[in-house]
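Below sits a lone chain in structure tokens, taken as the form predicted alone.
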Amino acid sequence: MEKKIAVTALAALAQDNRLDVFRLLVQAGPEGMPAGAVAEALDLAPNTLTFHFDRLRTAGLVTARREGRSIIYAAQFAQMNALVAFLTENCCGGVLCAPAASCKPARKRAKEPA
């Protein structure tokens, strides 16, 4: 990851609401969440949330897709892992101390019939 890209991502995360949004989307996994559910979960006004989503998208940390009338936002795990790798690249004097594995969210399984 280039330093400029890392700075952009860190700047996007350096705000309380955007950090909360990103962490919620990480918890939601690759399926993401509708914008309305994010607004409700974090008690944010939709117009404010749109601004925060735009900053996170510009930084490459989230994606958006349309499903019917909803816009679904999802964390970009590859970009998140690249940022963590960039931050820990030279830690501990070159001794491997970075996280052992990149975050690879588990796919949600279909519910089994009762």
Second form
Protein chains: 2
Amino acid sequence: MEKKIAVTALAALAQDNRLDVFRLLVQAGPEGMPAGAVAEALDLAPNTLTFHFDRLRTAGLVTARREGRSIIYAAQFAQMNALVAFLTENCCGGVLCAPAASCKPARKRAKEPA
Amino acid sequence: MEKKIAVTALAALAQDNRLDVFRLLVQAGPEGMPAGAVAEALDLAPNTLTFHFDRLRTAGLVTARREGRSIIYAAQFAQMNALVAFLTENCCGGVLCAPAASCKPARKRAKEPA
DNA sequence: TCCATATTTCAACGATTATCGAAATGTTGG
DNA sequence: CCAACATTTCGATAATCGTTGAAATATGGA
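After the form predicted alone, can we look at the form predicted together with the DNA?
Every chain and every other molecule in the complex is listed next, the one we just looked at coming first.
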């Protein structure tokens, strides 16, 4: 991960409401949840929420997809893991002294067997 | 770790120069290094550096101790690990799916055997 | 004590940030 | 097409941030 992206990602997480948004999406899992549901859960104005989603998206921490009238936001676990790895990679004088944490959400079955 | 501290720590790391400072201290190890050495290594004005050190210290990410005329700053690995743990703890719907990364700097020998 | 070194404090400044209100955009169903 | 819904865009505002220059504070040595 480039340092510039790391700073952007850290800045994206370094705000009360955005940290709440991100953690909510992390808990929601890879399927994500609609912007409106996030707005209701955290009691945030929709335009304010858009502002925060933009920050998270620019940092690569969430993705957005349209589904009907809603826009579904989902956490990007890979990016979160990359950030954690970046923070710990130079730990202990450059010697890797512990594996970086990694979070792989339960794999969605490709096809539900009949 | 409390959310408030997590936000403070993330904000402390979410800035170019401070991220450089912190990583330099992480590489320097638990002994730390004098403010002046950091200033020279990163080409930062001493008063600017004091500002950044304050942020990192408030976040619990570094500690300071006086040694002669110098003030030695050192990374707080425990706090860094706590932050990483906080970021990953609610991963995967609350189910802990991976151990948080942890960085324990090599233990300093209590006494060099003669 | 006086001087040089190392770092911090203070006041100021332009830049960025988070939030708000109002209006615009895209989507679905009647 | 029109109305209701879901979300975004735009303009404005107060608050915070990062840097600078000048002055202050501590420490150690001559």
